[in-house]
Structures are given as structure tokens and as C-alpha cells.
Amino acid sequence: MEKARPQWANPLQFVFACISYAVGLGNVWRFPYLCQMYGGGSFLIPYLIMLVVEGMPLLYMELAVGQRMRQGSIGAWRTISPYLGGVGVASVLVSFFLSMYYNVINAWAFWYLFHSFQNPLPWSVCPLNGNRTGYDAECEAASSTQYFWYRKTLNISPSIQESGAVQWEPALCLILAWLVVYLCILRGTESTGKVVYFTALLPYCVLIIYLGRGLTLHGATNGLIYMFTPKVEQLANPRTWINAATQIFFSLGLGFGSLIAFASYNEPSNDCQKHAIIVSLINSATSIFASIVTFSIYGFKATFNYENCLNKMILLLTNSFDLEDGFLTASNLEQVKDHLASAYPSKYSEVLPYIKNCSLESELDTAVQGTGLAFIVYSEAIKNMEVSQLWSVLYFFMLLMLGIGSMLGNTAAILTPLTDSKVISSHLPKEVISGLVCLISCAVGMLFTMEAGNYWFDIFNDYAATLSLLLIVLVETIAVCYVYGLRRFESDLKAMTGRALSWYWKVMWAGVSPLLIVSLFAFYLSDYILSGTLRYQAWDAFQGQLVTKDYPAYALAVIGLLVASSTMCIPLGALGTFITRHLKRGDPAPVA
């Protein structure tokens, strides 16, 4: 007798799973960047209509597909059709990569998490040298806080080409993130839909702690003022529109599986429109809301690092021309200088080389995403707080919840399939295949905590899901609206949920969401193709800075593998259906 297939114990557990699995890091570190890049307010007007012809058609696409299937990727997509199961594995071979690498994030938010109980915070003053009579060189040249990042954290290696060995310290953190991820679907839905109840709602808290602190930060305002002032003309901006579909299209984890993975363990009955149209427009708001508490602490940062400026040039001007205590104030200073200028030019030239020029719009100006702000601007902003300690623990907790809460779908997506094939599951039990995905994919990310390891965390974290994602929701839709039939699948969801498909869902699929995605797919291919060679930020330890390289041919190949191997298996997935099939219908009849 066949198991019966596990189910969510309530609706509110899959829409939680949902939500804990969409809601992620890109929230907190991408949509603020977006808004920062293309015109502040104005963005969330290309934002919202991509949410719109985009965002919730495809996401309840995916939902409806898994609870009508009630299988995992390969399985949905080879009942669809036998030539499909190539998309399947595809999907489920980008969950495996972005799992490898993903999980990394969650190792350094431990590290984090774990030198936050240290007073004063670690990165918040640069070490001694080993003379101990002066400041690290490298730190002064860089800050502290970008100092313990590329030093401390990563032991960066000055180029990809030197590998360096294992940094330990990193190594142990991942074991233990994968330790905990394994915990969590330890059981499958039976411990997953209790652990996203958490992963779901913490980090919720955690924001709205950190916005009250953030709005009673000085200079949040300017923070504020700053995301919410429209930019109208970046509206005529291509990139824009094109960033907000993209950012649509991978905050809400499409293509990877893990939502035809969760759907597939709901009632058949289950409302799946109202789920889609819930979870899309969750992670929009948070994406906005995870902004203006960005903001708020980017203007806090901003504002103190403006004023730190102005009162180094006061004292250096102060000092050097012998100026009276409080004459010089920042109102005036421009004024003074013009003035010192043209009444002392020789002097004023040998100072000339240590004035800057402190300006409040350059420092928010100043755009930062990924690792960078999460892990640099964030930590530079609460080591200038009050009981620093507290905000800092309190925001990479926050953001182990939300990197652990995105684990828990990609290896959904990994696991469903596998645990769904009859061949593995009755060899293996499911926790013994959990395990097996765990071990595999922690011994792999070892890579990522090697000396040279970011640089290869941003090579999987640009190339290995990109290009193959659009494929495959593109092949995704066409197989539903064309190959299964739109009018077929309508009959089916109004079977299951006694709901008729309205005429916005038939639209957007079968013609608006195909032609976004053809888009977005030509546009990515034609800027890898102008762009030529492909270069990377190499962190460079006697200037303090990033600077540019070029890759070299084996990381080239490296990234040209990444997004082939994915790619490929749609169509070799569909020409070795063609050949078994061809094969079988020419095997001569058996001799009585």
C-alpha cells in the first residue's frame, strides 16, 4: 500500500513557510540598494507593477502546479509532460547551488552573532600592530570595520588565483549552520511547519525593534527624506524597470522548486489564489518596510560620518592657522576656507592635501549591497549606537532567521523530489536523505571558507542562478499554458477549489509574464555578451580598498559550467525521453 503523502498540519503553517522562504536576506540588503540606485519613492512604482503582472501570477502558477501535482518539481513537471522532467532537475540542480553557497551567509551571522557579546564590539576599533606602537596599517587604511570583515571574517586572499587553506573559525560556523538547517527538516513538514513559525515571525520583531530604535537615531530623517524623495526621471531609466522585475522575480524564490514543493504537501482543496496574493504582497511590504529601517540607520550613519568630517576639517583648520576655539563652526566653515584661501594661498596649500570636502549627499549617496551593507555598513552604523552589544546581536540574529528560513526551502526543493522517488525512498528514509544533502552540500561550501573563498561565493551568487531561473520559469509557463493547456489546468484548479480562473491569471500567463521574462532573459544575455571580459573586486590590503580584475580562464570556465549545467538539462532531459521512447517502440515483440 502506497504512504500517504505528509501534509501541513493547517493552512497557516504553509503560508508561513512560504512567507519564511520569500522573506529573505535580498529584503533586507537588495530592495534598499534598488531604491537607493533608481530614484528613491519613484521605484516603487516599477516595483508595484511587476508585482502586479509578474510577481503574484507566477508565484500562484507555481502553488497551483504543486498542489494539482502533489509532487516535487521533477515529478509536477514530468506528469505535465514526459519531455519536462528536465526542468525538474534543473530546478532542483539550482537549489543545490544556491544551497552550497547561501548557507555561507548563515555561517558568517553566527560569527557575527557570537563576537557580538564582546565589549567593545571587535570591529569597532582597529587592532594594534605587531610592534604594538601604532594601529594595524592595513585597518587605518581601510576602517575597522571593513578591517574585521575582509581580515578577520574572510582572511581574504589578494586575488582568486591564491586559493590559502580552510580558515577554520568559518569552517566550524558552517558545520553548525548546516547543523541547525538539518534539525529543522530533520522530520520534513513535521518539523518544518513548527521551526517557520519562528523564521516566519522573529525577524518581524526584530524590525520593528530597530525601527524605533532607528527613528530616534539624529540624522535618521535625513535617512528618510533621503529613500522617499522621488527621482521622476529615473523613471525613463530602462535598468530601473528592469531591476524591479528582477528583484521581484528572485525575492519571491520562483524557479528554484521549493514552492511547488510546499504546495504539493496542501489539501487539494486548499486556497491557493488567496495564499499567492498574501505572501507576494507580504514580502513587498517588508521589502519597504525593511527599507525605512535601513534608511533611518543608513541616515544615522551617514549624518555621523558627515559630522566627524566637519569636525576634523574645523580642527585641522583650527590648529593650523591658529584660530580661536568655537570661531569655526559648520555653517561658516566653507566661508573661512574661501577666505584662508586667498589670504594665506602658500599656506593653505600645504593643508590643501588633508581638507575633504564633507558633503551629507555624497555620504547617502553612497550605494552599498549584499555582504557590504549587511555586513560592513550595518555593524559600521551599531558600533556608533548606545549599548551597542544589544542592537548588534539583535540584527544578525535577525538575519540567521531570515537565512535559515530560505535554507528550509531550498532543500525543500532538493529533498521533495528525492524523498518523492520510489527508488531512493525505499532504500533510504527520508531523515537519512536529509542528512546525505547536508553532509554533501556542507563539504562542498568548504570552498567558500577557504582564503580565496568570497571570490568564489561571488561568482556562484551572480552566475549560478540567473540565467537558468528565467529559463526555466519561462519553460514553466509555456508548459502549462500550451503544453498542458490553459483550459485544462483552469477545469483542474476550479476541480480542486471550486473557484473559476479569472481573466487576469489566463492573461498575465499565457502572454504578459512570458514576454517580461524573454526580456529580462535578453537583457541579462546581452550584458554578459557587452560587458566581455567578466572582472571581479579583489580586496587589495595595502590600499584598504576594492580593486578590479579580471578573471582568469579556469573561473571563466567555472562560470560558464555553472550556468550550462542547468540549462542543458531541459533539453537533454527532453531528448532522452525522445530516445527511451524511440527505443522502446522499436523493440521487436517478444517470440512465443
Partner chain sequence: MLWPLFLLVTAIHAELCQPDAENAFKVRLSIKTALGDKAYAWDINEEYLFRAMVAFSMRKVPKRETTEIAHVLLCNVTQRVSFWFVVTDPSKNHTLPAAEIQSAIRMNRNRINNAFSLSDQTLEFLKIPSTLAPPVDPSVPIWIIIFGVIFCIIIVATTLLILSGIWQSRRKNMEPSEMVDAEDKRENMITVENGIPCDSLDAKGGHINDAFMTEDERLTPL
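We call the rigid core the largest set of C-alpha positions that still match within 1.5 Å between the two forms. All values derive from a computational prediction rather than experimental measurement. Positions refer to the first chain, counted from 1. First, how it differs from the form predicted together with the partner chain.
- Pro429: CA moves less than 2 Å between the two forms after rigid-core fitting.
- The Cα position of Phe321 differs by 2 Å or more between the two forms after fitting on the rigid core.
- Once both forms are overlaid on the rigid core, the distance between the two CA positions of Thr229 between the two forms is under 2 angstroms.
Counterpart to the form predicted on its own, namely the form predicted together with the partner chain:
Partners and other molecules omitted; one chain follows.
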């Protein structure tokens, strides 16, 4: 008796699963950075163009493939062409790499969440030094939030060579994160379908609350005006367009096989075109929404630091010249400085080295992305808000929901091909397969909880998925259009959903999107080759800031291995099928 393929209880679960997977941490910490760096409001133009030209077509294609083939990535591509099973294997491998390091972010979010229930917040004060006359030296050199991140959370070593030991606190949080993921994927679509209601909707609740809070913060409008002011000259910079295309590509999570896995649990008559458009629009809208919140937080933090700087200067001048307390204010600071410079030149020149020019623009210009934004900049802004514990809990809970939502998609990409395979699923029940995958990923993830773990995290983050995904999606598009045949796929879709395929999709799939991906791929390849040796940012405890160092040889080998292992699956898969068929050529009846 054939077991019917599990299905989503209703199409809404499928849409929520796709949204929860696509809307992830990148929307919160990568898009605002890009928006700020590449022209503010004018970045929206290349972003929306790329969404329509690249994001929607590729998303629709993946969903359509999954819904038509009703199998995970390996089975789906093998059905398209027996030589393309390697594409599916490459997707699974990339998803495996991603799930290994991505859950560490959830572990850090748990860590910060658990530490938010203290008064005062642990990252708002520096610990005292040995004889209690001052603060810890590293904390003085850096800031209390940076100290909490680099010393208390990561306990980071000065370079990647010094691995150190596994830190038990982040290790515990990582185990908890994997347990939560296991709980959610335990029953397949039955459990995932219910969890995605929360992971898709709760982040929006928190974002709306934060929008309300953020817009009412003192100085928020400074950030919003500065960031969104369009700098139209950036449109002429090719990097703007490249980054817009890259952001759309990676933000939708194409090429991992998660979308194919999710769509394979759909009913065949599901209108995946409508869903593709909805999901991609919601994903981009969330990015823009999250950047409004982020910029208002930036504005608050920058204004706070600017006013702090002004107050420090006022105090310095008041103390040096014994002026009346309260005489110096922000408005007369410049005049009084000039007056003092002329009236007491010798004393002023003594004080001059300590005087800083406080500038709001320079505070706003500090653009941060990635874990630095999420865990340092945001927590620094939160510690200055009233009732900071509440805002902290809300924020890290939102990060957790976003991260777990994306993890559900990643694990689905790995598990769907495994459970589809008759060989494995006949021996082991679904729960055991899920458990084994979680266990292996957790064990390897312990690498990222070591003292040098954050450096390895950066390696995985930058190189595990980037080039391989571009190649995978390129091969996917070419496979669907030219190997399987666009007409055949079109008639399949029409038979399946009852709707004809619009000419727009055909043009995009056959021509524009592959060209775009090829140009992205060529750009990144040439970028890596031209930049010579690869470098990373290491934390220097004495200076209290990041310094640039070169990767050692074995780290470069690991990078090469990461990229090669997934990209080589494609040709190796084709080669393997070719050899197997060649050997079977002597057999009488070919397998249908």
C-alpha cells in the first residue's frame, strides 16, 4: 500500500512556511546596511527592478518544479533529467552547511534572550577590575556592549589559529536551539505547518511594536532622514546593482531546495504563481519595513552618542577652565570654545588633544551589518531605552522567530530528499532521520562555540553558500528551460494548475534571469581572484577593536573545500549517471 504524500493542511500554511523561510535575519541586518551604503532611498529602484526581473521568476520556477515533481530536490531534478541528480545533491549539501552554522545564531539569540531578564542589562555596565577602582581594561577600551559580545558571549580568541576550548554556555544554548528545531520538524508538515503560523506572524507583531517605539524615540527622525535621503549618483555605481541582485537572490533562499521541498507538499492544483508573487512581495516589503525600524534605532543611537560626546566636551572644558556649572550648553559651545582659545591660549593648547569634534553625521555614517548590527548596535540602542528589559526580550524573541523559521526551511531541504528515498525511509522512521540530522549538525556546530568559533562562522557565512548557489540556480534554470524543455514544462503547468503560462515568465526564465546570474557569478569570481589573499576581522582585546588579518593556509583550504564540494556535485552526479547507464547498456530492457 502506497503511503500518501503528507500535505499542508491548507494553502495558507504553505504561504506562511515560504514567508517564514524567506523572511529571515538577512532582511533585518543586511538590507538596511545595503540601503545605507548604496544610496539610501534610491537603492529601492535597483532593488525593486531586480525583484521583478530576477526574484519573482526564479521563485515561481522553483515552486512550480517542486509542485510538479512532488519530490524533494534530488528526486525532482533527477526526474527533469537523470543526469541532473547532482544538482539536487549539491542543494542538499549547501543546505547542510547552512543549517550547521545558521543555528549558532539562534543559540546566540537564546543567550541574549536569557540574559535580558536582569536589571541592569548585563551589556549596559562594564565589570569592575581586580581592585575595584575602575572598570575592566578591555571594556574601557571598547564599549560595554562590544565587551559583552566579544568577551562574555563569544570569549573570542585573538586569531583563528588559537582555537581554544568549547565554551559550555554557548554550547548549551546551541543544544537547546537544535532541540527546538527538532521539536518543530519532528512530525514533518503536520508539526511544521502549525509552527509556521507563529514564526511567520510573530516577527511582524514585534516589528510593528518596535516601529511604534522606534519612531517615538528621541533622534529617530535624524536617522530616517539621513538614511532615506536618496543619493542618486549611486545608481551609476555598478556595485549598487550587483548588490541589489545579490540581496534579492539570497534573501528569497533560492537554490537550497527548501522551496522545492515546501512546494512538493502542495496539492497539484495549487496556484503557485499567485503564491510566488505574494511571497516575494512580502519578503521585499518586510525588508523595507525592517529598515525603517533599523534606521530609527540608528538615529536614536547616533543622537544619543552625539549628545554624550557633546556633554563630555562640555564637562572637559568646564573642569579645565573652572567655568560655572551649567554655563556651557550645546548651543554656546562653539562660541565659548573660540573665546577660551583666544583668552587662555596656553591652557587651551593643553586641553586641545582631548577635544573631539562631535558630529552627528559621523555617528550616523557608521554602517554595520550582520551579527555586529544585530547583537552590538541594537543592544546598545536598547540599553538606553526605558524599560529596556522588555524591549530586549521582544527583540531577541523576534530574532529567534526569524532564525527558527529559516531553519525549518533548511532542514526541510535536507530531510525531504532523505525521506523520499526508499532506501533510507524503509529502514528508519521519519523521527529517527530528523533526529540523526539534528544530532550531526549539532555536533559539528560545536566547532562554532569554540573560542575561535566566530572566525569559522564568518568563513561559513561568506563562502559556504554564495558561489555554489549561483551555479546551482543557473543550472536549474537552464535545465528547466533547455534540458526539460520550456514548452513541455509549460504544458505540464497548464495541465496541473489549469492556468496558462504568461509570456513574461517564459522570457525571464529562458533569457533574462540566466544572463543575470551569469553576470553575478562572473563578477564575484573576478572579485575573489582580483582581491588576492582573503582576509578576516579579528578582535584585538588590548585595543578594543577589530583588526584585519590574513587567513592561514588551512583556513583557505577549508574555504576551497566548501565551495568545491557543493559545486563538484553537479558534474560528478552527471558523470555517475553516465557511467551507470554505460555499464547497463548491455541489459535487454531499459527501466522506464
